[in-house]
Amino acid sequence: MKIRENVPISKLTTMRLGGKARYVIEIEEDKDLAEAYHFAAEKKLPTYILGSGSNVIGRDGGFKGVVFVNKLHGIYVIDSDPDRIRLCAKSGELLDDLVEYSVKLWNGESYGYSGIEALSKIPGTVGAGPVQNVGAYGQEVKQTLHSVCVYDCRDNCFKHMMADELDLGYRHSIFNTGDGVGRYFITSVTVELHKHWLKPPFYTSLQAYFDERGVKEFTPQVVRDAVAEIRAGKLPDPKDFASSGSFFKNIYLNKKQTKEAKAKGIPVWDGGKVPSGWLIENAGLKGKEFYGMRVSDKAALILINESAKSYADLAKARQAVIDIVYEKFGYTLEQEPMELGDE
């Protein structure tokens, strides 16, 4: 277990904005957990778990506790039979590295197993996806999740929770709600895939792939490297830009909001979900910078860190984003990335 003191968020968030944390310390072992836990506590200090930092804000003023940085790693099979498997992943692991590792075994009649492979490239580790109920191309983390395991500080003990004890949503569950918030730290995540493959008709935009290259067979290898391309070509790699990913979550609304939003010509997928990002280039803001922060270009869901110094010029950059689509629309936009830091 390492601790360092005094540590910049700047540098391990990928917006590259916030203070300095008191401390950090990396979790490398499970058994690491409980002396890190107590370190804090006696220390009467706070805790955040942080990951890959790629969905995390820092604020200006820092934070005076004690931050956790999840290393834990490996992946491996816990039982399969002809039709599907279950695979268990250490939360440290990239998730991106989970959904490689899927694609790439032998099904007894063909590589990969089919379930998270719209999931691909996905910035962030494997913990962050049950936290958030990470998606992304129609797929969910709920919809393959079996369970996790955790450390639950307030209990001091290691627990086993199946998925259905978790109350997973839209970017919702009990890790980011309530009592939950910063209770449990996920130190592994086990999910159900199966051989058989995914069937059209798909997500949008992938759809659109598939049609234009003719593109007839959906091996879980063909979606993940169709995802890839399409998020290429849309997305900013957060080593090279500034980012937070998707920064705004989606809109959703009731069956009367739905029919007054169509006939406003406004896209409502199934579900009542308006794409925030759809809203954000339709109010003119693709391209537009404010404050330092930039509207991507490809994908107006996305804000990039070009100049900005501070928390407080994305808070402003976000609030001109918030005030314009509202007056054009009428919605209010919320973020969806998680922030770290003190008031």
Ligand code: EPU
Second form
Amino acid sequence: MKIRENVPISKLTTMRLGGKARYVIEIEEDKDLAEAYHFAAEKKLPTYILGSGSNVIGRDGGFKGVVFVNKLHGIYVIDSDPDRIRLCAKSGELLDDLVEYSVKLWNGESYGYSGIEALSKIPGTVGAGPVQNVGAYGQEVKQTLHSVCVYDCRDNCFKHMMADELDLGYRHSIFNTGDGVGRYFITSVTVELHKHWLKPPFYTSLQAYFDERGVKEFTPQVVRDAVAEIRAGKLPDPKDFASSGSFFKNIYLNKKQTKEAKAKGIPVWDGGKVPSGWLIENAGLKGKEFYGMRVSDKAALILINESAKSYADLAKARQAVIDIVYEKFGYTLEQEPMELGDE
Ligand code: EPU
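Next block: the form predicted together with the named molecule, after the form predicted alone:
Below is the entire complex, every chain and molecule, led by the chain shown above.
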């Protein structure tokens, strides 16, 4: 178990902002967890779990606590029958590596199991998947999640939890709400995949991609490659640009609100989703820069840190976007990534 001191959060997160974390511990094996939580408890310090830092923004005051960086690795087939398979991945694996593994597995007839192929190229670890029920291009973790193993730092023991105990919703779970925040370290995730290919209709932009190219065979690999190409065209790679993916959540309306929005010409998708990217773009903000943060010119839901010096700059930029969108459309945007540390 490696312990480092006074590590800038900006170096651990893809938005590249934030002051120092007092301690950082790399968790390499499950058995490190009891010792790591004991270390924090002895020092009476709070803890925070980071995967690859692609959905967490560091604040300027730093974190007077212990950051656990998840380095748990391994992907295993744990159960299969002719139609389906269960894969267990340690939570520090990259989600995209699990997807890659699943689309290349022989299923008895052809290569590839289906269920998570549309989650290709999402930056982030497997463990982050259930925390905010990661979703993209028509799939979300909830649809294939079987169970998770966690270390419960309240009861000081490992537990196995079934997917239906996790209250999974849009960017929501027991892990990011109420008493569950900070209580569990997810050590592994089990997904149940099947060998039947996905069928149209697909998520709008994916369907358009297939229609343009006349694609008719939707093997998991074909879907993975399509999603990878769509994402590469508009979502900044954290290696090249400092960002946290979608910076704002989409907005969900009830039936009455949907009617009112449609009457005003605002697009509302099935399930009452108003694409916040549309609101930001139609408020004239695409490509605009505020306090060193730029609204992506390819996908307006994304803020790119071009030259912001601090979290304070980001907070001012965030408020500018929220205010302009509110003034134009009357909706208050909410931030999607989580935050770490003191302002
Ligand atoms: N749109 C615009 N202008 C834009 C961007 C979007 O008008 O600049 C409108 C368009 O109507 C478009 C619609 O918004 O058809 C939806 O856009 P897109 O398919 O790009 O998805 P999104 O709603 O912006 C969500 C997730 C993404 C995920 C995509 C694809 C959230 C907060 N974001 O974005 O997840 O990749 O769907 O499924 O739900 C992330 O969470 O970090 C993330 C990237």
